[in-house]
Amino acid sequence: MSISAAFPLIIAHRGASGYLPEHSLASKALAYGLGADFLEQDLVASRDGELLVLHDLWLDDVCDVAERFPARRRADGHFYCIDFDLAEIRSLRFGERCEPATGTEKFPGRFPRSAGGFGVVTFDEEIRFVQGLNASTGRNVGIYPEIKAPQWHAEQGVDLTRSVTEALDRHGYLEPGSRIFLQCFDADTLRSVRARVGPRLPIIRLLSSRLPVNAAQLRDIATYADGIGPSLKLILRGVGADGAYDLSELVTQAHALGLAVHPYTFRADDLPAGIDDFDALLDLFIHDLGVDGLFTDFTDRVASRRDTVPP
């Protein structure tokens, strides 16, 4: 793996998600000018098979889908993206995640859903996008895509994972070299396209913070991924009551190993418990820990502080 930049990577969770509605075409424009070394795309399917970046299975969250289309509500409650054609979705509108059942806004501090709705966007929109502000700026921002739920897509009669590798394949990134990581939460999913691909697309082994992962784990991780993408709160599990950080040994077992570490995600507005001031958060993670990459929703906020010598 052959990732070239200053470190740790910044990865743009979901774009400048902190001040733009997450996946938006603006969001990632505003990450990309904001300094980020990497845009995030959660992949998952239409009916029609179209890849749309959007996080969840479903639409209940970040647009007016239970207005436009109510008959679509499966029996457990959520639009399903699978169930729309990609035009049926391009006619609603995107915004702010927030509780479908109250309207209130998860972040109340971010972009207000009352100041306009956006559109979504399919990958390989994304993907043509970045590759245009990259030939217009003469930068070189790479794409993080992740395959979405990929056993549940394969249960409604999707392989999205060929479908992402083909279009990985078809813009150019499964050539040596190109700015580029895949991941994924599922170990099969990862082990089938390392055996497919081979080692010229990175690899990034997601892990959620429900399922700590121990030595022998992170051992067979090695065998099919560059990386691993851990909660931050498998590396900090809390702060004691006398100001100590709580930490774990995964980033020393992980580089050990060869593997990089890109934990997630940075918000200055939902802070680990026991923090109240994002920049010790990062200082704890770029200059102590030595991480290789964060995904944040504050692009800006990561790169002015990865520059910063803390005292």
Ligand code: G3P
Contents of the next structure:
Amino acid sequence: MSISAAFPLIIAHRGASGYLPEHSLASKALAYGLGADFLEQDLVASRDGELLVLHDLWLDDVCDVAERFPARRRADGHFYCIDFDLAEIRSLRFGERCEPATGTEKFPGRFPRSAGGFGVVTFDEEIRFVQGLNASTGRNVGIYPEIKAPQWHAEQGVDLTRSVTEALDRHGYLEPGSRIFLQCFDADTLRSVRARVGPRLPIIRLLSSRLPVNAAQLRDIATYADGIGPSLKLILRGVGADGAYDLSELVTQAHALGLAVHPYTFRADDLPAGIDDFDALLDLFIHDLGVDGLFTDFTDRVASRRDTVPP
Ligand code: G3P
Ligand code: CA
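Switch from the form predicted on its own to the form predicted in complex with SN-glycerol-3-phosphate and print that structure.
Now the full complex is given, and it begins with the chain already shown.
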């Protein structure tokens, strides 16, 4: 086993999502307390131009929108965030992610859907919350915003990228050395941000499991990004019948280009096929592969591996 020099950054994926509903402020507070280095914010726009910390373009899976506003469903069956003002979205009850047609929870062992009501959080509110905790604890936990579907937002008449970078500027995150990574799946968006803002804003290009990148594409990413955020499936492609890992060269190739590697998503209750031990999965990525960060729903479980790395 090779030992990487430093422990990877712990990126709390939508908060402490393994324990509390994703993107609730309670979930972010728990992740902060469990030792996250960064808290993730997925960002979408409301009709009145507010930046909302929500994962989906629609509200269907995480709140009671279908009961409260049945007439606002679009023809494709979804209730889009961008069709609602912030005040309307604030009136909804948020909870654990579920299949809207059946009410079946996506992760049955997590916080009960029926218990408690949670609310939407704006990007401004979450930044003030993180900065407040940093002030009261003396820590410097970062933010890790994702611009969700910028092209789709543009088609709806919203320049989501500009709204996000303006918010970052407002809150001081465009100052060099700020504790932030900006992430997006869209290359053109990140290229334009890098051209406009420059290297003072660290950028992570997300990579879907459906779209593996080749060496030339990786070299192109290195022209506008500081790292990649690949699905962990692009690195661990499978496990053989004999238990052998089928590993890609992505981490090595990215490191050779000076790119950091922050794979997603490490879930103790949703392991990759062929893996039955979450700690073993973590140790593979931390020690053998030497990744630089991990998106996880279980900050505490990743933090518990810190003592497996020499100081
Ligand atoms: O942003 C990293 C990871 O969160 C990407 O997947 O779909 O959870 O936003 P998603
Ligand atoms: Ca995300």
